[in-house]
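Only one chain is included here, represented as structure tokens and corresponding to the form predicted in complex with the ligand.
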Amino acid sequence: MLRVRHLEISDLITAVDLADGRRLPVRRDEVVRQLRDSGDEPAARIVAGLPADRDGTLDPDAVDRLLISVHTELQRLSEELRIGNRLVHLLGPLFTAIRADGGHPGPYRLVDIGCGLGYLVRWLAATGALGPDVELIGVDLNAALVGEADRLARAEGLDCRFVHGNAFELPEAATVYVSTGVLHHFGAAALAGFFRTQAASPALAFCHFDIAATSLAPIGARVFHRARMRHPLGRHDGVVSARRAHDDETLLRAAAVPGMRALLYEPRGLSNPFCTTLRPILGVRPQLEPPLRQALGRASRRLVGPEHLGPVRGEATR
């Protein structure tokens, strides 16, 4: 029987040399084959319809235009889900805790990893929600998205910047690393490496939002992406993202890296699956946990550590 793996088209139609960031050619028939092998014939058909040259290499400009248009639709979802406000609900108290911890005078820096079109960074710059002492930077592996994020920020006259780079190399130092909708792109093993890299840096915390792996997530994603997204690629990847979302256990175990206290906000059992669409996994330097909880007030009851999982039940799997 065919093993069904969840692959996102957007991960397959672009390729980058991780050593130097150079764009690599992608063969259309190779992507179609991968999708067929994964048991996803509808996705294979979407890719088979993308423009390619006579050698069968996907047209890089057409791919860029497509990804920018899909990410523009994604930005509308972020606006609707009020991602900026959700992030500030936690990051506001986190920066309060960092400012209160006398050892770390500002200015501070927030780096959004896998920023796409940089909606979150541009929203934070436009609202000034984190305060004037927080510099705002977005990083993404896709140079076309970074270029468009930069163009939008200039057009909007915003004080923020965007950098082409890999989440596992961290081209920009940060006080706090954040992301939205990125963690499910990494398998469980890579996820631990992602958090370890940040813990090994001078950063004081990370706060990564991704789709909550509830039983309602795949159906919710199907309804929402069908209603809000026009291109079949965006609809497809939106639903697959929800299927790939990491569960509580995987997130908490992966984030429990040396030097950081792992904390999950709104875990299963403390959240309403109808309301919790995205929620964050945090890592904070241990001395910051008490002031963070104090600054969060009642909301800190929704923040749990790995002890919430109970005794170890073996390694987390996906």
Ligand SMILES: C[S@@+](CC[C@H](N)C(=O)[O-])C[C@H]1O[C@@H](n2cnc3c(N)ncnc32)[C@H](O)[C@@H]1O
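Starting from the form predicted in complex with the ligand shown above, please give the structure in the form predicted on its own.
Next comes a single chain, given without company.
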């Protein structure tokens, strides 16, 4: 029996030149072939039904409309799961710790990597939850999503901005890098490089929320996405995302890069699998850990570092 390699359709139907951000053409039959080779025939059928021109190149406008629609439904899921509140539960104390560090006066800058429609940035701007001294920026490689995020922010009268491009090539340095639902797009081998890039920057911390790798995650994803997502692509990718989620050991080992203290919030042993949908991996400059724990209060007991891991175990190929 062919083993299914978990690929998300949304990762395959768009392509960007990382050097200049230019949109690249994507051939429909090539994506269909990749999905069939991975053992995912249902996903291949979804892509086979997407519009393409006479040469078999996917219609970029149709793809953009589809992705904006799917991300709009994802935003509704984020609202229902109160993702903004969950993030502020940690980001609030994190910025309190940064402000307490006398060597880094504000203003500060939060950069959301892979912001999509910018739900997190727009929610933070609308609520003012992090304070007026935190500038809010969303960055994404997908120009259509960034354009829609910018349109929504202007329509809502929000003080935030969105940039099409690479988050690590912004002319302004970030104080804190964040993301939601991005880490599972990286294979285990690429995660450490992702974290090392942030540690090598002037940033003081990173805080990346992703799907908690519990036994219930794929089941929950299937239920939520079937109930809330109308297009088969959204339903498919939501379940695949949960299956690709990294476990505690993988996250902590990858985030333990030079210059950062890696901390996982709500590891599997301390979390309720029925309630924990997303949880964060943090990296903070070592001097920030004590004031962060102080700002968190009793919740700091849910922070664990790499020293709490067991022996290194073999990791399955993703």
